[in-house]
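This document opens with one chain alone, in structure tokens, the form predicted alone.
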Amino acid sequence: MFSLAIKNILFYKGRSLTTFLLTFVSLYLFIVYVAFMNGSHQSMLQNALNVYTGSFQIYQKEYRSKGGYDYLIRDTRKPLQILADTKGLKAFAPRLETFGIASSKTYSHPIMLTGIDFNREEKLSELKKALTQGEYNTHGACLYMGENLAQKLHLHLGDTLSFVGSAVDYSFVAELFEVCGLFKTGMYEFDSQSAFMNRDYFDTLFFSKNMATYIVAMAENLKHNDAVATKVEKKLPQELQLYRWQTLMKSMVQLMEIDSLFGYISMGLFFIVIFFVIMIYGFININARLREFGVLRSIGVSDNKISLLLLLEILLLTLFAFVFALPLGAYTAYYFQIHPIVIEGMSEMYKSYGVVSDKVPTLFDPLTVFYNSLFLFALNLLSIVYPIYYVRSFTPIEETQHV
């Protein structure tokens, strides 16, 4: 049966070539499409985490439900030491956020003022890359402010604004600040309310030395984040709680899952079309070969061997297409992961959507490639089921008389 299957494949060149090309193109496009879809999600997530969120954050247990100064991390030295002793972390830093009213000469607006260590943040987040004007690493009574917030207050670089709020001990804080730097991450709400200042001066004003609203950390490899976070979690004092990015960015995770679902649905419709094209083309070919099958059955070839012959033909054509498409698709996915597509001159437009990077990478995952290939392989084999049933529905005499 094997040698006969080879002969039939070579004899029916049109059917063989069509099946080969459909299988080759389908598998190649599927591997590359899924790689780009997963890569874009990974890039979107990485950008969002890099901008400000980090891969996990540590809070005092009741802060996220109740908020306020009463639930700050009162002594950051122990958790910071735990993070320093943990392998697999790219960077970490404490942040202390306070809220108040910022005013220019004619306008006022609510503001989230955050005390940060600019040197730590440079390694941890994309705040420095988001710089548009002025200086990033500000000192003293200088603010690094979101462009949208500056626009709301009608402020420019070098202008002065007043801030009114409260210190950690609930005493009154009123201070004048200079706008020394402007940034734009593309996250409108964040850029419309955020300003940063050097932690040393911040602690002087707000009496917050060694305190933090939360501590943010970024794993060297996002794939290992859960393992690193678990190690940290086990060592933390009981009053502290760790939140992974899946919780911190739950809405984005759900959005990516929905996008993936619609992506697979789109590809599913494409594969349904390909499936029926292969099946119909095979059916037409087999219908034209009924007399051949009638002769084979008349000389003693069993129905099972006829079915095996048809199965071998589609199996060999599928495997032949896979030999070319699988390595080519995998190489394409791997290549564009190492050398992402860069759309020149689009970075500024991308920033308006909250994306700091203008690279479009793929995500090469051998396991995903394997499952994609397995799915298409099974689909090709299924395409021969009805033609086999159709052949077996005739008697040998009916097949030899078929026109």
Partner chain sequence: MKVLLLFIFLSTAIFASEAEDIIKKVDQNMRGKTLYLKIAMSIQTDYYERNMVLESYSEGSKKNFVKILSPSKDYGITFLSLHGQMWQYIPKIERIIKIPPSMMLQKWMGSDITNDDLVKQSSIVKDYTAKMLEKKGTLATILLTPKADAAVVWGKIITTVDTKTYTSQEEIYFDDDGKKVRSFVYKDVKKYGNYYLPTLWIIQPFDAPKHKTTLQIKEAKYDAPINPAYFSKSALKRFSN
The other form holds:
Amino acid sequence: MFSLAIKNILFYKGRSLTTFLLTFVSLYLFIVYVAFMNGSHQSMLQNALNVYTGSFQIYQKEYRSKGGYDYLIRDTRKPLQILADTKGLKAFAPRLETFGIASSKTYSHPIMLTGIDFNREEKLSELKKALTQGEYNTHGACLYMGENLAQKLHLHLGDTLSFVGSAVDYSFVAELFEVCGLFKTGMYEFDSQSAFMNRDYFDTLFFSKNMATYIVAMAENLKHNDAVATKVEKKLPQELQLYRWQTLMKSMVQLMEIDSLFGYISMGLFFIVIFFVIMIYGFININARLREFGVLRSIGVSDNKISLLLLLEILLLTLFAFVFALPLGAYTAYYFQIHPIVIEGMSEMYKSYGVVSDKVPTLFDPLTVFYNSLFLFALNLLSIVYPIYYVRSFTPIEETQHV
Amino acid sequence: MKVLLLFIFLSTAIFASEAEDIIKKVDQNMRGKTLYLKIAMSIQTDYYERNMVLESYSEGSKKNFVKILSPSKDYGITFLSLHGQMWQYIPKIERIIKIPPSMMLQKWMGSDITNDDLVKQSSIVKDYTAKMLEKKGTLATILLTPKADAAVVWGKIITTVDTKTYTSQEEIYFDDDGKKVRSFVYKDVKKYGNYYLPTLWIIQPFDAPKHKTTLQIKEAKYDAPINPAYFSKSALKRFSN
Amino acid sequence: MFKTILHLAYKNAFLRRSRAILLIVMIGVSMAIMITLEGLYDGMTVHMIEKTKRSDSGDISLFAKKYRIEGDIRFHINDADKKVSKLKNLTGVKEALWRIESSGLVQTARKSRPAKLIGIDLQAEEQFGKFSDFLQEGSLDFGKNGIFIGNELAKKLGVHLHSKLIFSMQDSKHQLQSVAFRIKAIIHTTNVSLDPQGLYIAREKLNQLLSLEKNSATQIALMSKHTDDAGLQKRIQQEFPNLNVQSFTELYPQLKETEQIFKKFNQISFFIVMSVIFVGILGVMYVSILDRVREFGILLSIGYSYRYIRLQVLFEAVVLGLLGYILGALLGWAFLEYLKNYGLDFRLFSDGLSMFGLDSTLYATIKTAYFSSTFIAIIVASMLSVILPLRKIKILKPIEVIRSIG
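Got the form predicted alone; any chance of the form predicted in complex with the partner chain too?
Expanding to the full complex; the earlier chain stays at the top.
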């Protein structure tokens, strides 16, 4: 049976070649396309999370719905210890956000001043990479501020500005700061409202020792974020709540889901066309062999055996195509994961989502490749169903008389 | 029938004007022609209690100057509100800062009073129509509804006024959907010359039960001439010390 | 003669009925899905761009110099009404209007948010961008103190129709102005810069509140008669050298880029699908010709010219392609018509879509180009598909053919 199938495949070269090529091309394309799609999504996400958000954040319950100093994390020591004891985290750091008025000689603007640990942030976010002028890690009454904010206030490096706001006990805070560093992440809102300062001096001004608006953490591997977050979640004191990036970046996640959905729909279109063509070729092939089947049946080969033969043929053809397409596709996906394509023009669009990089790597995920292959495999087998049904509708005599 | 309608009309008109009259008198008591106050303020929030002392000079409803006396860290911080605008001077940084509109609704130093309250505290007579809800002995309960074009955030205010002294005992602020937002309770009415003034004010928001702001009037001087220099921008720095 | 060929071609096309039907269904279904996707993708970008133009930038916007950097109403355009009528008289300009905008703070008893108050003229907006389309709730009538609010902003403030809002802003003399409004309408433009922060009142009123001269504008927007009128921007810049003239692409570079990416994507899809369809037709025609080699041999031997056979085969392929096309066009048109009117509900992803400036229901557009370009492609594919099989016949020697099969 097996050798007969091979013989047939070799004999009907046209059909075999077409089926082989189409299967090869579609599988290869599918693997590479999905790898690019997932890769670009993951890099967009990774970038966005890397810039500032981290892979999860811990808040005092109700902060995210109510806000304000009443819902700060009052003592960060315990949650920080929990994070330190948890494996799989690249970095974590507490941040304290406060809002106030920044003024230069003539201009005033509401700003968000955040007290951070510059050393921890360096491992956690891209704040340092966003530096455009001056210094990143500063001490004392020194601000690291968004370029656009500086522009709005008509400030330059080394200039002085005042900040007026309130400490966490709601008492007055007023301070003169020097502009020590400027940054640009590409996110306009962020760059035009934010300024950062070192936590030590911040705490003496705002009476905020060991407090935080939230603690941000970044998992070593985004894939394991959920597991790590769950581990942390279990140990957290009751008054704290953990939010994963999926919640923090809900709209971005949805945007990617839509994009994937449309990607799969488009791929689906190609598959439908290719499915039809493979089916047509299978059909034509079988049509030409009706006489042969008639002979086979008249010498006592059962219908099922013939169906099996046809199935075996397409199976072999498909497998043969897979043997070539799979490694090649996987290799391509893997190659571009390591050597991402750089799309220059893309950066503008990416920047509007707060992504600095314009590299588009692929994502090589063996499991995805496996599922995709399985799907195509099933589709190919399906393409022979109608032709088999067609053959079975004839009697052996009809078949032998068929021209 | 017509007579009845006329009667109803007249009586509501009378009640309305009576209520408005009461509100005007209450407002007069809270303001005088000029008023100097020394206030001890205590602010309670979920985690802190802060106490401060401040002086306030006001003339009519459009001019107000405030200076913080204690705690010492904040001594000399001054505020000036003139015709709906507000500035602040902070000695530590020696700067005058104009409070932008986007900061006006911020809570004033963590209290449950907003900058907006400070700037527009007087508009109760001008911006609201008053209607008598109930009169029991000397107590009058009055509904204040903002006039259509008045720039106030409240949906309504219900105030209980003691008509013996023309001082308010309680004010409840409602949002536009008719839900309670915060309450002012006034106690310990004292007489200063021709004026009556509650000397203990307690402000509580309804959605944060642990929050409470208490103002205690330590000193009050009515109708004493105030140096007009207090109501200019240069006062912020000049009277800071 | 011609009629006979056509008749024969048609008959031959259906000689193997299942095969022919399979091919037609393949062409039809693939084409239908392809143009549906094309229409949907186009619909997304077209709506995104169109709504942004209608609600904000038009094809070209004019600002006072420095306004876009400083965002201060000190940098405004005077006598905007005169400039608008001047613009309207310029060739190539379809519509023009002016708006005045002020940033400030919107407040309720419980919440406050930074927002922008935009002074508009309802009639002008209607002509310019059919503003009434953006109405989500309420009615478009400012009345005495009515205000319209962007739907996202309304959500954030927790307000509804008839709710009261206070808007505070600094006027041109740096005085604080606070005004009370009642919400008369909730507006949904899908423009990401408007829905989360936009508030609208009559422009005369806003000018008055800002203590500006009548007809002071922060923006003049215009629609051009012909899209991609590159010369227009230059002409306007020459006409108004003191203003900052910006095209839509300059104002919303990401939108233009998105459009281009979608366009590329559609082109690639089209090419791939048509290539595969070509392979399908090729297979069918090849076999169909091989099946009839004897027949053609006989025809050749009794004196029919090769050209006649070629014509017949060509017609056969075209008939199949054409029938597939008709099926595809009908199906595709039905899908598109449905998606154009009822749209595709993506409410599950509404947050993501609104980040992209899209409605949660996606609507398709229908362009004649979908049908004309696929028509050409399918006919060309059909015709090309017979070249290879015909070669086989050309080298036929009639005698051999008849003998070999006999």
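Take the two forms, superpose them, and find the largest set of C-alpha atoms that agree within 1.5 Å; that set is the rigid core. This is a predicted model, so every value here is computed, not measured. Residue numbers count along the first chain shown, from 1.
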property: Chain position at the hinge linking the two rigid parts, options G165, S103, H41, Y201, forms compared between the two forms; result: H41
property: Turn of the lesser rigid segment against the greater one between the two forms, rounded to whole degrees; result: 11
property: Once the two forms are fitted on their core, CA shift of L290 between the two forms in Å; result: 6.9
